[in-house]
Amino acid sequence: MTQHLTLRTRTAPAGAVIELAGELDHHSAPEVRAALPGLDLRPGQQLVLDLGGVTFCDSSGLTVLIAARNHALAAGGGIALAAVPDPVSRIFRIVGLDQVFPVHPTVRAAEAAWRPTAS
């Protein structure tokens, strides 16, 4: 049985933040993908995905995280992941995504590490 995914968005000085909680899988990934076009992400900003509440992530979840990265890059911004749970972090290492996404222990750390890029 799939646990409901909770998705909250907010805007911080560094850019958009998406907070996810629950299972990020083939049932919930479309909800995350649908939220991407509505984000207020400007060139030089970053999108932070807070995964601290994610309890499960399958290949569809990984795919939507890559789609979020592509969305951020297309907007002229960057992306960072925050509070990645150990099981998800292990999957990232296995498939090589730890080389693609900057990862921070908290959203605050991701925001502190952000440096605006030239427009």
Given for the second form:
Amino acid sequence: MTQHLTLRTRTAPAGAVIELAGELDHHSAPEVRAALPGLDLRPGQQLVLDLGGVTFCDSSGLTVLIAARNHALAAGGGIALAAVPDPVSRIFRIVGLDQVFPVHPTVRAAEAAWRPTAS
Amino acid sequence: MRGCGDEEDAEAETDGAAAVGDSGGRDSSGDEAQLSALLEDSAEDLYEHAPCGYLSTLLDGRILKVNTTLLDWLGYERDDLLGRRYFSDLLTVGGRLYHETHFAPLLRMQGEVSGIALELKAADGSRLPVLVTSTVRTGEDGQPLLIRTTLFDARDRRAYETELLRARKEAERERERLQRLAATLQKTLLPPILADVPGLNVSAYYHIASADEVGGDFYDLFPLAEGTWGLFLGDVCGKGAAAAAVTSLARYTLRAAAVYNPDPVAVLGNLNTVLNHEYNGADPRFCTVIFGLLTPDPDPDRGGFHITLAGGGHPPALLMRADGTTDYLPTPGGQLIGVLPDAHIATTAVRLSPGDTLLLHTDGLTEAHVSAGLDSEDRYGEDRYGDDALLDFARTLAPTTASDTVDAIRDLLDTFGSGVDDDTAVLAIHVPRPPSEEQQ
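I would like to compare: after the form predicted alone, may I see the structure of the form predicted together with the partner chain?
Once more the chain from above appears, this time first in line as the rest of the complex follows.
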């Protein structure tokens, strides 16, 4: 019943990318949170969260996405979401996070939309 | 590590055993001699003083031979036992019963039984836990002749088991204590009774998903100035003590803020400010909440209430009309409370006429697993109950009352069983029809 979360991070020219697949919930959210401090994210870059493989997201999942946003902002960077599944979009609309996170159809689109902000 | 004393003792014995080995050589060869003397000790001595008890009996259990070790353990003389007593005589009553019903039949069937825990009764009445292994010895014609039994002292093992048992009981007691604590804490986060609003039927239910962890759902309904009432229902992200602290803060802040300024947008705005100051950074805490301000319709002939709902990122309320029409009351654009410095609060206002019922819920209900056994690979949340199913369910209830709605939700949660993995709170309010209409 419980599906595992898989997490992969990589570094792209625009900044770090985290790919998530599986259930983002009470059990798996700490894993994502733990990955944040190790990210290679410089001022002006953007952190992209690829949610294409996410099959469930509860309030703990939302918390860790917000923590990722706080982390990126504190590092002087930005944040964007890519490939958000429809049901996650629905939750985002209910909690009003659709107004907070820039959303792109793909990681590539998110990177194409990125403009360096640091001098 | 060997002790010096042992060596000296061994040397003292060497004189007598010198003939056995290469005597008179260097010290080292003297040691070897002693060693081999001990190793080649008589089989008799090995039997008598083995580090375990030996017992030979007839097939009926009558004792034929017993070693010194076992006699010492039990405090018997050899003559007390040989030919007079049976193996089962050496056991406690419980042990005898077990021997009779399990041990002996197994031994007859299999020819050997090993590692059975039994208790011996010593001459002085004290008990000695042992591990017993028996084999049946047959004659040349294959007929069983006697039973050989080895008994190992299991006192250490028993002490270990007792300690394990004690530790387990202790852990169980601790767990019960924790559950009582969690239940008590949970109670403090919920109102003991909801305010009695004249002309309104109110019902609420809190479903606890885990007895070990405090959940983060909360609700309340309370009087405000001039015949108005405030109500709220919300859900703090996460579980456990940390979430409970936020729940407590949210609940008291909401009540205080509503007294200060009952405008629903202001109430949630104040809560947002408080939570946002308290929690941000790597461990953000937020809640989603609906706050409602209830005012009776000024025209007593019409009856009913006006309610203004403010949504802070919470699943929308469900309105079940007197004519059966049922739908969500969304507050689009409302944002979760506590993580954004200027969270947007959205409102909606509705008139509750006689016969109407309004239901607030937390997402523990809609996120419950409903098809645990089915293949649910990779399809988003398809084994979850969901908003649409809840809407359909509400449509089958309408028109209804607050208590009937809450009872139905409670039954629904029961059918999900362990599929409900998050706490769930529901609060329903209903405007009863005038008695004259109900009789029609």
